[in-house]
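One chain comes next, on its own, written as structure tokens: the form predicted alone.
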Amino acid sequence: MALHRLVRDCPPLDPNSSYCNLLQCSHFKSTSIAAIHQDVLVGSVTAYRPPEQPDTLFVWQVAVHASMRGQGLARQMLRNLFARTATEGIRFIETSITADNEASQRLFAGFAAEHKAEMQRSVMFDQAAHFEGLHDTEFLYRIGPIQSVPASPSTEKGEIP
């Protein structure tokens, strides 16, 4: 219920229910990261492999509570989830992104450019096609390949401030 009430509490995040939640934090554990602060849940980056693409890690959601914004958190907690998964193949991150959400585009083109690695974007879910006008077209953003994870102390340490 925490990863509920954070991705709630987040907006322009999607709120899924508290069962696909659920779900999240145990399918995708393995490619989901938590960051807590004080015993409370204040970060999470849910992603998943897509059966057709073993070597893409599909990043979900990124939630960090308004309290933890500013800090680094999104782009530590990105790098630390990567460096895990990097030793199991991952050689690309992929994710969606509405045209208003300039935060993410920043987080992940940050992320591209950190790792020397080309970032493409491409309409994923158009607004008229696939969500009948009712949600922005979503535009899918791919980073990779990536060869390396370039190495810091917070991340060799696996520590998120």
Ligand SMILES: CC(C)(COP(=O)(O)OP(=O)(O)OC[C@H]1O[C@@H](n2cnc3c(N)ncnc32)[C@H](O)[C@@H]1OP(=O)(O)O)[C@@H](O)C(=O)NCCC(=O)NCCS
Given for the second form:
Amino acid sequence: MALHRLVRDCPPLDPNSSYCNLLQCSHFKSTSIAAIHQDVLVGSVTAYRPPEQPDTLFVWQVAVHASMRGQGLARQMLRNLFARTATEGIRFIETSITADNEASQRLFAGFAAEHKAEMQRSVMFDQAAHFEGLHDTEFLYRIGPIQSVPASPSTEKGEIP
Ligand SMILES: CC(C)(COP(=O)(O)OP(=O)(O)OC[C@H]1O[C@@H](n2cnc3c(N)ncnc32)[C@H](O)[C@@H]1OP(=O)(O)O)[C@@H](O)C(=O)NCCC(=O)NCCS
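Switch from the form predicted alone to the form predicted together with the named molecule and give that structure.
Then the entire complex follows, led off by the chain already shown.
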């Protein structure tokens, strides 16, 4: 329920059912990460391996509580999650972003630059063709191949910079 509330409080994320959040916390726990500050869930990256792309981590949602933004928390979670999954053969990161979400675009562009990896953009779900005009187009960002994990002072339980 903490994850459900965090995502609900982080527009423009589409809120999921609490059942979906429980699946993220159980079936997808090895490919997701949480940031807890003073016993409160303040950040999350939920992700999974698409069944037909075992070398790819598809980032579903990144949420940072409004009170904790602008301190590099999303960057640190993404970095740590990749470092963990890279040991299991992940070489590409994908996510979908709407054109107006500058923070998310900068987050993933920064990750690609840090890992010296290419980033490609294409239409994933089109506003007209897939959403019947009810949702902005989701652009697929694909980063990789990612060769290595850059040296970083952060750790899995590192302090927020
Ligand atoms: C997007 C979000 C996760 C960023 O979290 P954060 O911890 O504040 O991000 P970081 O401090 O790690 O910054 C990552 C990059 O985004 C940039 N950024 C952060 N907030 C920004 C904003 N409001 N506008 C523009 N750029 C922003 C940072 O400058 C940084 O880029 P840089 O390295 O080029 O300087 C957070 O704003 C959030 O939860 N938003 C609502 C939900 C959402 O849109 N999630 C992403 C879609 S899945």
